[in-house]
Amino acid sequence: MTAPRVLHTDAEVLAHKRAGSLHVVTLVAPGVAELHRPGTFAELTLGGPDSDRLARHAFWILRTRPSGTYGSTIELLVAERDPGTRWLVQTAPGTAVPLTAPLGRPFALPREAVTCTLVAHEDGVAAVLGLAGRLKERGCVVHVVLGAASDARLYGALDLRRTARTVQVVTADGSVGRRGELAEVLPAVLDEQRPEVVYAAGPVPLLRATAAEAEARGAWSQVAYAGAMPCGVGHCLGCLVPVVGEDAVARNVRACTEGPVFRGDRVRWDEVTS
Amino acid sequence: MTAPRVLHTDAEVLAHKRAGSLHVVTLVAPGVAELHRPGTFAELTLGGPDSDRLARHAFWILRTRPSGTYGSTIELLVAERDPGTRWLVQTAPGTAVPLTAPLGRPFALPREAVTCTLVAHEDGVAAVLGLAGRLKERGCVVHVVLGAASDARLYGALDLRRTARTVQVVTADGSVGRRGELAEVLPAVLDEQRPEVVYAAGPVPLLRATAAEAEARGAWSQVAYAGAMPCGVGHCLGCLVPVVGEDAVARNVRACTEGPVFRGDRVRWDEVTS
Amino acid sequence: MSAAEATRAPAVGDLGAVRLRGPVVAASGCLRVTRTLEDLADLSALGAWVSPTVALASASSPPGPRWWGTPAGLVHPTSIEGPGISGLLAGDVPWFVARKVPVIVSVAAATLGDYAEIVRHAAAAPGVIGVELRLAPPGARGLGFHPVTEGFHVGRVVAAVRGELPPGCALLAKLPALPDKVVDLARAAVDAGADAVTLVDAAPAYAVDPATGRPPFPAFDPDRLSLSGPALLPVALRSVHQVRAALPQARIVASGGVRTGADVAAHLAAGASAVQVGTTLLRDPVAPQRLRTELSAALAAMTPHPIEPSDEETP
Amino acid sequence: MSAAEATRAPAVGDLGAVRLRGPVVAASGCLRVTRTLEDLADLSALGAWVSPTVALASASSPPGPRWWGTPAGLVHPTSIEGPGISGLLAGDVPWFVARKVPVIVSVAAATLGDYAEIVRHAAAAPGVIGVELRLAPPGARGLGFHPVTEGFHVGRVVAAVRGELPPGCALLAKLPALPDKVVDLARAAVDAGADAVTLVDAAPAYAVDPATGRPPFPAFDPDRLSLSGPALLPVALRSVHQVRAALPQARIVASGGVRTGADVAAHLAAGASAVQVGTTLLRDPVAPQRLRTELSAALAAMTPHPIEPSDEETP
Ligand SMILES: Cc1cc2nc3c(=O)[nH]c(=O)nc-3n(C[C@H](O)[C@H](O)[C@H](O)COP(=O)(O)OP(=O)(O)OC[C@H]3O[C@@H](n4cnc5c(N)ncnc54)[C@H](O)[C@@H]3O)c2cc1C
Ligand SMILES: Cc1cc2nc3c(=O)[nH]c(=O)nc-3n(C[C@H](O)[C@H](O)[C@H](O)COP(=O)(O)OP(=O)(O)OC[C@H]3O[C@@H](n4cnc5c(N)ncnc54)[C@H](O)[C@@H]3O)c2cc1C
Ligand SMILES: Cc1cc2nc3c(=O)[nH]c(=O)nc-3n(C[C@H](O)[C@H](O)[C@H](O)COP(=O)(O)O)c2cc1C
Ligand SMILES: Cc1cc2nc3c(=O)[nH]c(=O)nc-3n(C[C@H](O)[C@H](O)[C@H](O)COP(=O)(O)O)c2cc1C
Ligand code: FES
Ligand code: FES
């Protein structure tokens, strides 16, 4: 048998850190760091062993530390959205959290050293933080545009300034950066930066706008889909995304196994539901 | 409306302390301390808001502190027996635990200053710790006999030595005190101490033996029943105990409302199931 | 059901012969008189109290365990015990009436004659605003109760008792959890004159104690166990939805799985005009007032708003 | 059931025409081929894999949400989609066969002729040890599938396909969750020649999205929803217990609510000779090996030990 490409383990909560209204949760998860590539995700069972909520939860892998004092750890950027995430950000250190990772197909990286624009909304930044570094290693010029409702939901700008040539920030309430929405500023940004590849992570309307604006400019797009993913491992069909295959045939494919990263021009956006 | 005799509140976990293999859990529960009398109990909802286990859990009120730095608190002595109690002893301070207390009828206290023997098995000591003090205040001579599987499951002997004239200890493995079972040593103890009232808290066989040995010696017995009590407030009939009423009529009564303390001679022991 | 259909459906609290002061009702067998009941529950938050099911005769309740936790549910024996109709009318009914809680008496009987007799007693008692027929308690075959598994059985029982109810006293028919039959049973109940149908009784179930491989209730018949609690919510909602779709004018009292105000709102949106809460009363002694508060919030958050909750008092 | 009766019941793993290598079976529609499946699940821990239900023709699966969490359960649309029988036999079946996992093909059809045809295809494929008829998928009226709500319907379908199975290929009849009918349906299936009955399919259900007051699946028919998951355990156990009591010789494959090895043991103690696990495979990708381990412990802790688990390989 070949080495596994994905692991299932009882990860152990090591630490929590608040970041505005978001949370960074560090988990001891041996082996995951080594297998992770930007765009893959971790699927967690939240709420403890007696929770009556069966759906699992997907999270981007924000950072990995292949080895440290506590062994191999990963960090997640968590928005408190529902009972499961509320539980996660309140767990006592040492709590076991069943975790399956890394799952899905990562972002495709350009073969050449080209210009790339990374667009991320709120916790979507967790999908692109590591990507920025990888692209820079390959000699790419990296621009980043981050958006959020407000300052409190913005994360990673400082970190990204170390790798990216430019980092722009847009907030809906204008509490930091420019006031506005990512989708609004996108056309002007792309006209100015002229990337060959646009990477995006965030809600569906942002992904759709990214795909359209990239295509209009002859650029590639790679969009990271974060809709419902109740099982994360391909069994439930709860994550079907309508795409057009390389054979030009329309199909509905599982985002957890065929995605979560898709080529923007392959998605039939009119039929995407959430 | 008259003042309530029982409160329902989201108690807050203040602290945990290990005591051998038992745990002392301190909860902020305003008002409960003032209403509590030895023998009443607290009913807790364990596992958090999304737990799929519906049965609640009963605990003796080990100690109360009507006011302190954190307001009115109570302490419980918890044996880790099932998923609910495992959750309780691992909760982070600040966790909310729905709590209803004090429930049930307390131990009856003798009108005169008589000799009393208190018999308790493991966490049953939580039912009699406060009782010993109350009896002493009334001028009673208090003897205590504690039993446990081993030293690690024994609690409160030191505390009780301050109020009780004698404190004897029996463990099944002989790790502390005499080796043996409470029910075995009881006849000799009662012959020696000649109490007018025997109080007991522990498993049904101990309560039954206490009732029988007391009756055989013309003493009263007050036994604290700790069988299943899934609702604790009288609605589910999950706690019926067969008794003979003062009118000499046989009835099955709710231990959570008519008990948990019963006169030992009123229980139809042959029909008690657990 | 579309919003337009929802407005055609019976109003919240409408039980035909009476209108409840609020939609949340204590389910049969799940709220009992105790010394401390009023210290905990705000009884004014209840639209009504449904009594435990009684028969003509009294029957004693055996001691020992009688519920077993299952995932988000509890399995319990189905048995008709307690003080009988006279004991109930002399004891718990006046207790609630004295506290201004509208009372619905739940009854079961072995023959049509017994049904008529027990309903006559119940409906005549002061403060009783309704009678709920417990039809076919799950696994009741052999308990001596009138067997009710087909529509015509339901029709016969309802017809036999209909004449015993004075005006202002509602007749409710509580139906078993039989997904393929519920519409037929409900239609038969309504056609025979029931004011409303209560959907549904606890579901037929079984449980195994991991220590013994057998049901954990030595004192009860293992073939007469049933499931209650949140686990049942989607199953009960299904019956409510089906009956509402098939019988747009029928009044439905939902029963099954309610834990939060959102669950009450879900039952109302599916077509109920009142909603019973059972198991949750065992787990949360302050549930009546909590559900009232949560329900307002849940209805306010639902778009389109499915119903207009009624705050009118029962006349 | 007494211990004496238990020993008379069919042995663990016995499905008549075949004997499974272990009692834990992946339920229909809950385990699918992915690139990483083998990295997570130890497929050798499965007694068999039941395919998602297929029809003769293929049908595409609409995108968008298709499950909704309820207390300890999930509500999902009942629909027969996927590649059709030829696609399945060309794709996933050989994938599992190549990995030495015994395959049971689940089928549904609209007519008796179609049933015979699809079973013939399925049973002839290499590595297929059984065919499971999905009879009356909950709310299937109108989907064009053969309606199955009475014993004689079941008998007709089973009789129509019985002759299509070669020796060594077991015929399973998966029955709907209809508590009052399950014994009749099971008897009809066995009498018509089914090797075993699978008890039960997901239960008819309904769900309301608190934001809209309507079911949360815009792409699916709101009248064809069903409930799966741990919430269902006591309901499924009841059917197993009832059929075992009524038909002591019948082979039963349990389905419903299994989360732990203790739940598998409970189904075995209630009378099953194999136990399917469905929803738990969605939530715990390592469930096959976990259940195998937990089952041994659970059986060891049960007194009296209800059954002797079989470790024999399928021939
Ligand atoms: C008056 C009184 C006072 C007490 N005082 C104390 C005290 O001071 N300290 C102390 O430590 N203890 C005390 N106890 C005992 C304590 O309440 C319980 O023993 C303890 O909480 C364990 O509960 P249990 O017995 O219900 O647990 P278990 O026996 O572990 O629970 C068994 C129950 O779990 C449920 N269950 C099993 N499997 C599942 C599943 N898969 N999903 C959902 N549910 C399931 C079943 O309903 C079963 O009934 C007291 C009890 C009483 C009545
Ligand atoms: C690939 C991917 C990556 C992601 N990365 C991140 C990330 O890095 N950071 C981040 O914060 N988020 C991330 N998300 C989003 C995150 O997984 C979810 O948004 C979050 O966990 C909330 O889950 P939800 O949407 O299911 O919750 P909700 O929308 O709150 O849950 C709704 C579900 O709850 C269930 N439910 C409702 N009521 C009940 C009840 N009474 N009982 C039981 N169940 C009930 C219903 O099934 C319903 O489907 C990511 C998602 C994906 C797919
Ligand atoms: C402890 C208990 C006792 C019950 N007793 C009765 C009863 O006497 N008569 C009756 O019609 N239903 C009885 N039921 C069923 C409930 O009234 C209710 O219909 C069912 O439990 C489903 O609702 P729930 O999920 O809110 O509990 C009882 C349920 C429980 C849990
Ligand atoms: C996502 C999902 C898909 C399912 N698909 C099918 C199916 O195609 N055919 C079938 O017979 N049952 C299907 N079922 C029902 C399961 O096979 C099983 O009988 C049911 O879920 C009860 O078992 P469980 O509680 O272990 O999930 C499906 C269930 C789920 C949750
Ligand atoms: S999340 Fe279940 S198949 Fe993708
Ligand atoms: S514990 Fe429910 S009535 Fe006593």
Ligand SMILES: Cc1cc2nc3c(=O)[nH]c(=O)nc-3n(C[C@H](O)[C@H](O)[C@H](O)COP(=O)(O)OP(=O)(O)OC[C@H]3O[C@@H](n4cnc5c(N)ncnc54)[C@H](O)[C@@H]3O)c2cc1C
The other form holds:
Amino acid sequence: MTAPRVLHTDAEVLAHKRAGSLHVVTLVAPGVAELHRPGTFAELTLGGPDSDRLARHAFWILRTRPSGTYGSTIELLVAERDPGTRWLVQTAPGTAVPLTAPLGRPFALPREAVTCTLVAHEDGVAAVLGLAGRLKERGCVVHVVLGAASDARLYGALDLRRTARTVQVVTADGSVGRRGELAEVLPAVLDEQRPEVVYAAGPVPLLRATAAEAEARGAWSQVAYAGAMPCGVGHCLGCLVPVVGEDAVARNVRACTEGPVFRGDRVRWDEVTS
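Next block: the form predicted alone, after the form predicted in complex with this ligand:
Next up is only this chain, free of partner chains and other molecules.
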């Protein structure tokens, strides 16, 4: 089997744009756009001269553009959570950022045109934005449910309305869409949409709830794990996820290489710590 291609490059910051309390960062990264598949991710070394004090960061690849005025570019959706992400959203255009991508295994696409529901929370939408288009190209009916703490942390609803049959929005404070939490509304949404496949990206409790609700309805689920992946290439063992393999044997696997996309029913959720 041919190993997936991974590129190592000094990406150049081209632009960054604020989107509510999130940021869209555009990087010139030759070759990455051509290799990217929804669900794969990019690993960045952040901090410039202080990078030796910061762990490497993993980001979903939001959009790609294989060619343009500046060549091949990718976009990342960034939430300021720590010194590394703050550095990234403040760094000047033209700055070089060491990047390795695309990494990990992508979402698997159904062989037949089926009904799919995509569930994403806040910046997790970056993992499924491109997936919606791929599914539509295959003739699938695509429904999307987006969740966020507030309108300021919601992204992608407008883009997704161009490809999905329905887009529902849930915010914890009720500032836009339905008030509540994604996990609370998910059972009723899945009962209404009756998907054959459910895809999810977001925090672990949401992934767990999605996997359970899908399984309860006989649907297949794929979840994009977004825990810490310090090296991104399987060397540090810092991203172990407990699963049950296809051979029915329980084991720990590396999210960065055997994931980050997993079958929801294969994860031993009681043992997931982040």
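Numbering follows the first chain given and starts at 1. The structure displayed is predicted, hence computed values, not measured ones. C-alpha atoms forming the largest set that superposes within 1.5 Å between two forms make up the rigid core.
Trainee: Comparing between these two forms on the rigid core: C-alpha of S51 shifted by 2 Å or more?
Mentor: Yes, the C-alpha moves 2 Å or more.
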